[in-house]
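Form predicted on its own, single chain, as structure tokens, below.
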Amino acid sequence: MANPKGRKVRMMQGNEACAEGALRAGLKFFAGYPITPSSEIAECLALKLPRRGGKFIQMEDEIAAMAAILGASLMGAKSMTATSGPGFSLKQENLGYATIAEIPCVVVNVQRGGPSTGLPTQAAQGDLMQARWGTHGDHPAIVLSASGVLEAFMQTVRAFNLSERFRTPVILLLDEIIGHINEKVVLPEEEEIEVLNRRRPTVPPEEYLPYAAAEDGVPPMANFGEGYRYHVTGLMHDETGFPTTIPEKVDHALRRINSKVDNHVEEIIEVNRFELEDARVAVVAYGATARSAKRAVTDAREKGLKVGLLRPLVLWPFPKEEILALAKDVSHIIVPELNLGQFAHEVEWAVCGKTEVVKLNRVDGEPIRPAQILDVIEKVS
């Protein structure tokens, strides 16, 4: 692995990069039950969490570890918590709680076969649509995923930088093999490290509205205990934080909650683009299916066979617009996953007929394999 700079190399688990990588961004508290396959995130932030000063807990249940990092949150504490499908299934209440009352915070999902309690210990990408819509009514949702075990580090700071930015809460989709898979890293020090903190309000307590948006749609966020008191609830309410009915003032806060997301895709969206520059095919894939991917797009090219890779780092929101570009230079576009088709679906969506998409999908808890791939973009070239 080449490192110039002589810098540490270590070998590490994608769980375990996740949790490095929420120390390194400021985690302070920590709620969660134990999981497969997400289990050693919690047991890294339980034994090196309070040694920087911060607070685990293990909770009676996923609702709970949910609730809990909402009021450590309120308090000023940047929180997380990461589970599996049946626990992320338990948080979606609370991520609702999450949305509406702007309380930013991480949730780490470690993907597993579904649905219920389905294959435990083995692959999947089945939450893709549940990252979504899994909680109810017209929310943002911003979702991260990582194919690799320094990107969920990575990927774990810009989900706490997201959530501190446009206070709402972020999900990071892993998959069982990223969780799982172990590989030799070089972590940046900490001064080349981007942390972002909550905005804070500028007026003094008595002249406080906590949810008085600045312009570009986030309101600052005050923390209990400082001298700020305010009303928390999940009913729709004002800039005061108290419900309302009110049709103008409902209309008004709905859409602003959506529009710190919409307005900001540009901010957000980022995706990795592989050997696309005279492609004639693409493959667009996502955590661990996108390291086949690569290989598959690899092994075609020398077999003289143009095709290339886009790979979203963001899944929602949805990079509609890379995709439609992508989709007037190719003829088709394959979308592997380890799912039933839920990706393909928007991909889809995306193109508005300018190319043919192509699924190929595995739902038996066996990963996706190159010559799988391979195989799909002989047959399409």
The other form holds:
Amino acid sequence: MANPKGRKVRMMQGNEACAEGALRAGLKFFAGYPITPSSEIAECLALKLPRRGGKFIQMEDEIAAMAAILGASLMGAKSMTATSGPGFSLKQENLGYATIAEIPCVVVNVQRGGPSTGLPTQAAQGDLMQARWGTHGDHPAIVLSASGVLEAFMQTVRAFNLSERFRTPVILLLDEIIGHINEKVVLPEEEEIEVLNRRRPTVPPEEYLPYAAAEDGVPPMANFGEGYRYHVTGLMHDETGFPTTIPEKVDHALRRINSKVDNHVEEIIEVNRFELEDARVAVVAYGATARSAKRAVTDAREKGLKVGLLRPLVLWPFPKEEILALAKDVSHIIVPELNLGQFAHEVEWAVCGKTEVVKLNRVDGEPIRPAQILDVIEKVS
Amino acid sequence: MFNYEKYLRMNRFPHIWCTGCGIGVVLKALLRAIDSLKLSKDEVVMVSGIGCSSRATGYVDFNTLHTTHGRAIAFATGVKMAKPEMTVIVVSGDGDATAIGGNHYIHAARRNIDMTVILFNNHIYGMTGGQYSPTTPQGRFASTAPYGNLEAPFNTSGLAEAAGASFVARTTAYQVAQMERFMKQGIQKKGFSLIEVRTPCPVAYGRRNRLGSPVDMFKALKEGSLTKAQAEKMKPEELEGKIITGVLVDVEKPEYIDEYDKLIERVGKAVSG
Ligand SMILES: Cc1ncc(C[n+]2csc(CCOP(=O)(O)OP(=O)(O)O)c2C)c(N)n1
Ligand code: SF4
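Could the form predicted together with the partner chain be shown next, to go alongside the form predicted on its own?
Below is the whole assembly, all chains and molecules, this chain first.
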């Protein structure tokens, strides 16, 4: 794609950028089931994957799609699935399997209005908590967000990198607006993108313990079919990979898989700050809503109001320290979102009464407009 | 004497199965079939769901993947597509494969993707204590059918055949040589193969239905079995409750991954050319 005369500017849709990002990260296998507003990701990959020697399959349902990507990833193929609300619900059991069996993969959820079939063609951000807690049991979660087309590309690459790095599923939580928006983008050159691959065992097969973690809590991963025969199960298992109910071993295993994320929050978390240096009021927003928030902050600045925007690019683990630091500097934190206050709830918990949290919610299928946010900024300034 | 230990993870024993259970007999036939094909242990991926039969993956020395209930075939689809050179064998119970996993079962057969499914049909949910399954005969008792099962059972082999499998065979845990032969044929077949094995669950099924000792249950398999040729000469009412054994389907048809590879060849060239 390198262009000697300069970089290629392309019109691209968010979903397409996500598919392109996956290919750039080394995607080899995609399994999906059609659902609005995510289907373009599957369509794009059905077209492009076989051209590059990868494989695409439309499975019989989302449960099967989630299962298939785990099977493929275990063989060493970087794998992804994409869906929306109802399909995301169906993926939950096997998402849990991915966390306990420590199989890297990327799951994209282009959110639409819920619950149930809800609003198939309209944006929402109501799956934030499901992305964190959708599967049963205590489990780690890494959930990324994006607010634009180029960012959807970059965040997809990052989702793969984090999943390979930590041997855990990574969820990319987009929304209908970001999935369907068209923007001009200049994709980065090959060498400007860092692509991470799972750590491989350094010991011979007879010494390999598939779930014996390195110092950072992440066990090196052998792909099936390369001479390291081992057992993978969703039952609680010890370092050998075989089931155990010995309390100390169970405790250690469950704590370890959670610690992979808990002990690397700083490495994982990423926030974007806009006009925050002297801000007295802050807006915290993610996904499509952050676009309106940015506009509102710009307009408010023009009116002389000291307001800024904190935009988390990683939603889970929750950027607690960043929010807490912000709370020390501002009188109000405004949290606009397309749900009934799921992220705001976490913000309230993080600031612990140090500053006032103002919720701005919309669940009627319409986006939050900049003027609505500006209104609130003016009221609290 | 066949050296089973070559294929078993001896340090994982004792196994969880009840005395008199048919699962071990079926697993042994599978190991002999694999051995006769001279497959290396590294090139075999054995995938299972959840159930007594699905626990088999824990005891055999291959690349083993014990997945979620009903989903083994869907996991196996990803396994096979990512590394087609592997021999993929799925072991699954009747509940696992045809109740919760019924959708994956028919669709994998329809695609004719190259894998061999060994269906341990014991007519019951063994692991969870004897609830009725889609293959429990009408009138039989189960913990959730205390007045007798009202539902009609699946013909699981027929289901795979109708869905498009290229190889389907039915046998029983009593017919150890036939079972091994069918398994070998199924693994050799390029395409979706189903080997349905009727196997006794004396504990969760036999006891509640007064089917006698494990030995009685094995004998019943022997006495209740007919070959396909014998069955063809009999009237439908005479076949009631009988087990028709034999290779039921063996056809050549395009295999899914072969077709995908041709596609890659075609469109990959179109792009680079
Ligand atoms: C999603 C889900 N639902 C239910 C169960 C409980 N469960 C475990 S095994 C099983 C049935 C097993 O029966 P079958 O597949 O016939 O195998 P068998 O034990 O008889 O070999 C059930 C219902 C589960 N593990 N997961
Ligand atoms: S419950 Fe039935 S199927 Fe399960 S191990 Fe016991 S006898 Fe075998």
